[in-house]
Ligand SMILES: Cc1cc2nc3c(=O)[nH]c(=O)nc-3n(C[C@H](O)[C@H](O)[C@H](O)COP(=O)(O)O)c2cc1C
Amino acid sequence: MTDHPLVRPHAQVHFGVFFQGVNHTTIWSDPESGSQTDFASFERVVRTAERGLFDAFFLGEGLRLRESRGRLHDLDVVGRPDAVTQLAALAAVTERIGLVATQNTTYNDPADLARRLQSLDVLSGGRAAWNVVTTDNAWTGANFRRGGYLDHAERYERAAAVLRTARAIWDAFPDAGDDVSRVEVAGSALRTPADVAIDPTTPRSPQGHPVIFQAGDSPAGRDFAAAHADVIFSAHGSVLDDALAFAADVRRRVVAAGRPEDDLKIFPGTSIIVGDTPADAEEKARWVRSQQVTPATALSIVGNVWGEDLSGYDPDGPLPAHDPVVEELGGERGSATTGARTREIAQKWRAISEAEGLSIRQLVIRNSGERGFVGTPSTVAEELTRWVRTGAVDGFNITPWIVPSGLDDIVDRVVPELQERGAYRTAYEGTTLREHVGLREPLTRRAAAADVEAPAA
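Using the sequence just given, produce the structure of the chain by itself, in the form predicted alone.
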C-alpha cells in the first residue's frame, strides 16, 4: 500500500450512520435482526449513534418498491417510510445528533419541500439536513403520473433550480422581526410553464437552514456538489488511493466553483467489522458476507445484469456463457447502477471469475467484500485515523450489517480507541449539525454565494 503523508495531523474522525432499509447487505433474516420499519429499530440505532457522538443519522429514499422483470424483489427488505416523517419522530427522542433526509428534486415541489425540511430544522433545534438526489427514471416516475418526463441531461438543471428556490425561501425569513419577503421564481428555472410567487411560512433555525448533502458520483453530480453542497456522500470508502483521487478531483471542482477547497466535507459510505483478533475479525467478515449474499441473492444480482431470470442456474457454478440480453441496467437495483453498460460489467466479471476460479456466488461475495474496514478495534481505529489525516475523507457514513444492534461494537469499542488517539470528540461541542461537521455559514449567507449561484440562474 502506498504510504501517504499526514497532511492533516490533528484532524478528527467524524461518523454518520446510514439506516438503509432497502438492500440485501443488511442481514434482515438473522434471528437477532429487528424490524426494518418499526419505530423501535430507528430509535435504537439513533440513540446508539448519539451515545457514540455521531454527527448524523442518515435516511435514504424509496419512491418505488424494487422489481425484477415485473415482480417485486423479495430478496430485499422492501418499503421505506418517508424520511422527513421518520426524522421528525426521531428528533423528539434525541438532543444533538443531526438528521439527514434524502429527498429528490424531480418529484417534489420546491415550496412544499422547503417548508417540510425547514420545519424539521426548526423543530429539531437546527439538526436537519437535506440529501439532494435527482431521480429521473420513468420506472419511479410512474408512481407520480409523470413517467420519464424529465430528460436525464436536465435533472441537475432542475435540481439546481429547486435548491436555489428552497434557499431563497429559507433566507426570506429575517433573523429577527417580521419583515418576511415574497420569493419570485421564473417558471423556466423550475422547468414549469408559469412564474411562481411564494410566501415563506417557516422561520429560521439555529443553523440558518438545513445542511445540504449530495450523493451523486457522476461528473455532473460532482460539479453539482462542488457548487451547492456542504457534504458529499461518496462511494469511495474502501481503497485509500481511490479515496484520495476522488478527494483531489472534488476539491479541484470546489475551487473552480469559487469556494475554499475545504468547504465541501467528504463522507464516503462504508462498513466496519471488528473482532477480538485479526483472525477473529476476518472470520466474522467472511460469515457476514456469506449471510449477505445467499445463493438466491447472488443469482438475482447476476440475473439483473444479464436481464433475465437465472434462478435455474447453479450459484456454485460459472457465469452464463452468453452475453447479457439487455444493453444497460434500469432502476431496479437503485440509482447508483442505473444506466451502467451490462456487457462491460459482464466482461469484467468474467475476467475476474476466470482468473480467480470463482463461482457466481463467490464472485458476488468478492465484489461486495471490497467495501469497508475489518480488524480489531485498535487496527480499525488506526486505519480510520489515517484516512482522515491523509486528507482522503472528513468522516464516514457507516452502514450497519445488522439492525438495530449493528453500531454497538463501533460505539463501544472503536470510538474509545479513536478517542485515545485524540482522533474523535469526547463530547458534542455544539448543538447544530453544522457545528458538528465544522461547516461555515450557509452559502447564501456568504459573499462567495453570489459567484456560485449566479451562473446557474
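We call the rigid core whatever largest set of C-alpha positions still superposes within 1.5 Å between the two forms. Positions refer to the first chain, counted from 1. Since we're looking at a predicted model, the values are computed, not measured. First, how it differs from the form predicted together with the ligand.
- In the core-superposed comparison between the two forms, G307 has its Cα shifted by at least 2 Å.
- Superposed on the core, the two forms barely differ at S378: its CA moves less than 2 Å between the two forms.
- In this overlay on the rigid core, D323 has a C-alpha that sits 2 Å or more away from its partner position between the two forms.
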Second form
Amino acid sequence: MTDHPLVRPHAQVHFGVFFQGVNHTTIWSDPESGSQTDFASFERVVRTAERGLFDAFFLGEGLRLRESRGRLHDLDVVGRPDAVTQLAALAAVTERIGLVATQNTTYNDPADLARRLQSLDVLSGGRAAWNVVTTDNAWTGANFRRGGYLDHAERYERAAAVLRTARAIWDAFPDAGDDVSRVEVAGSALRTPADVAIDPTTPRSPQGHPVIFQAGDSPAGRDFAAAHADVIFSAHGSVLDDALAFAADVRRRVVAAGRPEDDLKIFPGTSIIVGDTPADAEEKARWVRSQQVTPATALSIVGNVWGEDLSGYDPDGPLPAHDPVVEELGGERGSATTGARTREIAQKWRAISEAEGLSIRQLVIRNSGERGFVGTPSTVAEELTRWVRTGAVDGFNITPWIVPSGLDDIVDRVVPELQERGAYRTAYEGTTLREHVGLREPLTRRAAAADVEAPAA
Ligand SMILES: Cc1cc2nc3c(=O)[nH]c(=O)nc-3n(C[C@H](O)[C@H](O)[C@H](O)COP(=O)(O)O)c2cc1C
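Next block, the form predicted together with the ligand, ref. the form predicted alone:
And the full complex, kicking off with our chain again.
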C-alpha cells in the first residue's frame, strides 16, 4: 500500500446512504431481507442513518424496468417508487437528514422539475438535493413524450440548460411586493419546439436552493459536475489510488471552471462490511458476495453478453467456448455498456478466467468488483479517516449490504470509532443539507451577490 500524505489532517468523514432498490449490490433474496418498496423499509433505513448523523439519504432512479432478451429481468429487485414522492414522505418522519432525489434531465421538463424539487426543499426545511443524471440508453427514451434519444454530448448540453433554467426559476421567486420576474428560455437550448417564459411558483427554502449532486463519470460528466454541482457521486470508492486520481482530475476541472477546488465535494458509492475480527469480516464479505451474485444471476449476466439463454450452463464451469451470437450489447437489456462489442468483452473475460482459473460465477463476482471496506469497526474507521484526510474523498455514499438492517453495524459500531478519533460529528450542527455537507451559498446566488458571471455552461 502506498503511503499518501494526510493533506487534510483534521477533515471529518461524512456519510450518505444509497438505498439502491435494484441490482445485485444488496442481498434481496435472503430471508432476512425486507421489502425494497414498502415504506417501512425506507423509513427504517432513513431513521438509522439519521441516528448515525448521516448527511443524506439518497435514492437513484430507473425510468424503465430492466429486461433480459425481451423478458422482465427478475433476478434482482424490479421497480422503484419515484424518488421525490418517496422523499416527501420520508421528510415527515425525519428532522435533520438530507434527502437526495436522482432526477433525469433528458426527459423531464425544467419548470416541473424545479417546482417539485423546490417543494421538497421547502417542505423538508431545506434538506433536499437533486442528483442530476442524463441516463445512458435509448431504450428508456421510448417511454417518454419526447421519444427518441439525444447523443452523449447533447444530453449534457440539455442537462446544463435544464439545470440553469431550474436555478433561474429558484432565484427569480419574488420577495413580497416585488415585480414578477419571468424566466425566459429559448426552445433551442432545451431542444424543444417552442421558447418558454416561466413564472416561479415556489418560495425558497432555508438553504436557498436544493443542493446539486451529479452522477456521470465521462470527461463531459466530470466537466458538468465541475461547472455546476455541489457534490459529485462517483463510483471510485474502493481503491485509494484510483480515488486520489479521480479527485485530482475533478479538482483540476473545478479550478478550470473558476471555482475554489474544494467547492465540489466528492462522495463515492461504497459498501462497508464489519466483523469482530479481520477473518470474520473477510468471511462475511465472501458470503455477502456469493448471496448477491447467485448462480442464476451469474448466468444471466454472461448470457446478456453472449446474447442467448445460458441457463443450462454450469455456473461453476467455464465460460461458453463459442463466441457471442450478437455483435453488440443491446440497450433493451438495460445495460450501462449498451453498444459495447460483445466479442471484445468475451475475449477479455476469457483471458481473465484462464489466467486466474475462474468459473462463470467467480468471474462475475470478480467483475462486480467494488469490494468497499472490509474489516473490524476499528480498522474500517481508520481506513475511512485516511481516505478523507488524504483528500481522496469528502464522504461516502454507503449501499447497505442488506435492506433494511445493513446500516445498523455501521451506525452502532463504525460511527462511534470515528467519533473517538475526532473524525465524525457528535451532533448535527446545522439544520440544512447545505450545512451538513459544508457547502457555500448556491453558485448562482454567490455570483449574483458578487455581481460576477456564474460559470459558463
Ligand atoms: C455513480 C453513478 C450513479 C448513477 N446513478 C444513476 C441513476 O440512479 N439513474 C440513472 O438514470 N442514471 C444513473 N447514472 C448514469 C448517468 O445518468 C449517466 O447517464 C451515465 O453515467 C453516462 O454518463 P457518463 O458517460 O458521463 O458517465 C449513474 C452514474 C454514475 C457514475
